[in-house]
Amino acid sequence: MKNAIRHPKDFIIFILCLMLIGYSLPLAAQSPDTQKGLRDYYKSYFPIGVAVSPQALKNKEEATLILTQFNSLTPENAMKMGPIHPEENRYNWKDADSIVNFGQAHHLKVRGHNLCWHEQTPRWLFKDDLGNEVTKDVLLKRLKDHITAVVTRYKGKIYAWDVVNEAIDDDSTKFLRNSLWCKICGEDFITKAFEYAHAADPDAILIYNDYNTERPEKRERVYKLLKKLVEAKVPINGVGIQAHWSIYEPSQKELVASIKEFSSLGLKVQITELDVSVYPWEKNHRALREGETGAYTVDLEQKQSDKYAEVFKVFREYRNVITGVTFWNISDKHTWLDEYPVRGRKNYPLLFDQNLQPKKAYWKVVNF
């Protein structure tokens, strides 16, 4: 080495080389961070999950993203009553099994979604052989058989279940949704669903799941239901805040109020179906209007990033009661909000773009 340095110019070049090597080492040391995912940033806070289909798990790029970023899975549709139990004496386990098996193979938590809902429910549940509406006893027996079969199959593999989904009415003047469950069984179907699930897996976390729970008028009715269940010693452990939000709502004050009110009952909170739409909430389906482009503008990107930063700040502040955050779909490549409720309009509600790359909102969520 000494003989290699024969001129001051050579010495300068040598020092520059050392400096380059020295500066490259920290960069090399940081290279594993390029593989650091949401689950790593939030390791000391709560699991970070994602809703998936069996098809997504077969896609190499999406599967890689899932395994890099998340440590919990929720079947988007595969465990809903219609897909998994289409006929009284037939269960379709294939898709649900594939998701649970993927989770087991890669040491991911799995949430079950869902055991009782008014939608994606097969018609046979509510009808007898003559096509007449069944009695309360018959319907509760069918509910028990369904919940027992599904929960028992995945006992020890699914750590939490959305037991009853969306039982509160959208009409602020009413309490429970006037579904066939409620029409035939009254409120008892809710209590019984939790009891059946607990009997099938006493160790599973059992959750009531609903949307718009941050809006004060609905929050109070959800609280009323939860309070009744807790006081009746029904085996309920938590409440799921679906979190189908937008850049316009909820406010930080509304979100905090919901978390505090629900957790005051001794229930844990899970954010179960998170996405942040770049459009205001609409109820009715429609076509694109004249002048609407559906473009993901710089302004929308910034507002979405700010909203994600705001809600995750709240999540972190309430880590003592929040036991999971799950995104509803993997990336903007495909989301349930595409074409809904506006035909021909793409939505961009998630942290990864259509090419599975982190968006600006992603970095706002992980840089804290």
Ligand code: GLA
The other form holds:
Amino acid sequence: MKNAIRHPKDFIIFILCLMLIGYSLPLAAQSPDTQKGLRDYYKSYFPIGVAVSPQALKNKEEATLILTQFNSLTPENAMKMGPIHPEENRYNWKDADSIVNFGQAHHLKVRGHNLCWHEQTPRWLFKDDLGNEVTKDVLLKRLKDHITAVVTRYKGKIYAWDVVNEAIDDDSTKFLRNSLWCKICGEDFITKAFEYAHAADPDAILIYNDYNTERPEKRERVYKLLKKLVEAKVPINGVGIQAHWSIYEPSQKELVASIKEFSSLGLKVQITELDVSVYPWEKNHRALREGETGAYTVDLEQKQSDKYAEVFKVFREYRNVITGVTFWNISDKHTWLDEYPVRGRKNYPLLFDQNLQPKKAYWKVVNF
Ligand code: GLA
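Let's see the other form, the form predicted together with this ligand, since the form predicted alone is already up.
Next comes the full complex, and the chain you just saw is listed first.
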């Protein structure tokens, strides 16, 4: 090197080369052990998680990406009541075990998702042998058996559980969703679910999880429920802001208001299912309309990067109450938003593209 730099001009060229290499490094494919990932940039803030299937963990490229970028896992479906408890006296542990084992082997945190929800429930749950709806006593006993079995199996391995998912109604004039849980048990199913989970693992962080929690009308109803639970001394520790967002919402103001309001109850906040759709939020399934191209334009890419930058800035500011940020799916190669709500419309809601490469939004999230 000494001989190579004989003239000041050589030195300038040498420095320029160094700068060029430094600038292009993050964009180049780097080996997993040298590449800095989201988990490293956010090391002193909060764990960065991702929702996974057992299949993704067996895919070499996806597993490598997970291990470089994330330090927390959430099973996307494997622990939901339908998949894990298909018959009253039979549990299907295989998929959930494989995710927990992967987490343990690689020193990743694991979140449990979820213990009580109105969707993806097993067929047998609400019916007796004759096909009649079960009584409140029977349903609570089933809930207790389920929660006790699942939480006990992963005690000490799962650090936080989404105990009750989406109990607030979609209709802003109503409070609790009129699910079979609510119809048969009233509000008690929520309280009991937390109590059963706490009894099975007193050290686990227990969370109420919901979507659209930044919209003022929903936020108020979620707050009302959380306040009731906290005042009744139900063992709840946190609230999950699902964060199925879009380039259009939430506004920074709405997001901050939710975080402040929920945490004012002494609860921790976790961002549990983050993605930023490039389309406006819709609830109901529908077919693709004429003229809907589903193209990921430069404009959408820019708006999405700006939204990601904005929400992560808020997350960093509230690091004292935010104890985890989890993305819902790994990359744009596969996202649940490809199917929902518009069948056959491709979406691009994550930080990695369809080739698992970091997108513009990724660099906005890590350059702070
Ligand atoms: C909800 C659930 C998740 C998942 C998403 C859609 O947010 O909590 O488990 O099913 O819907 O994939």
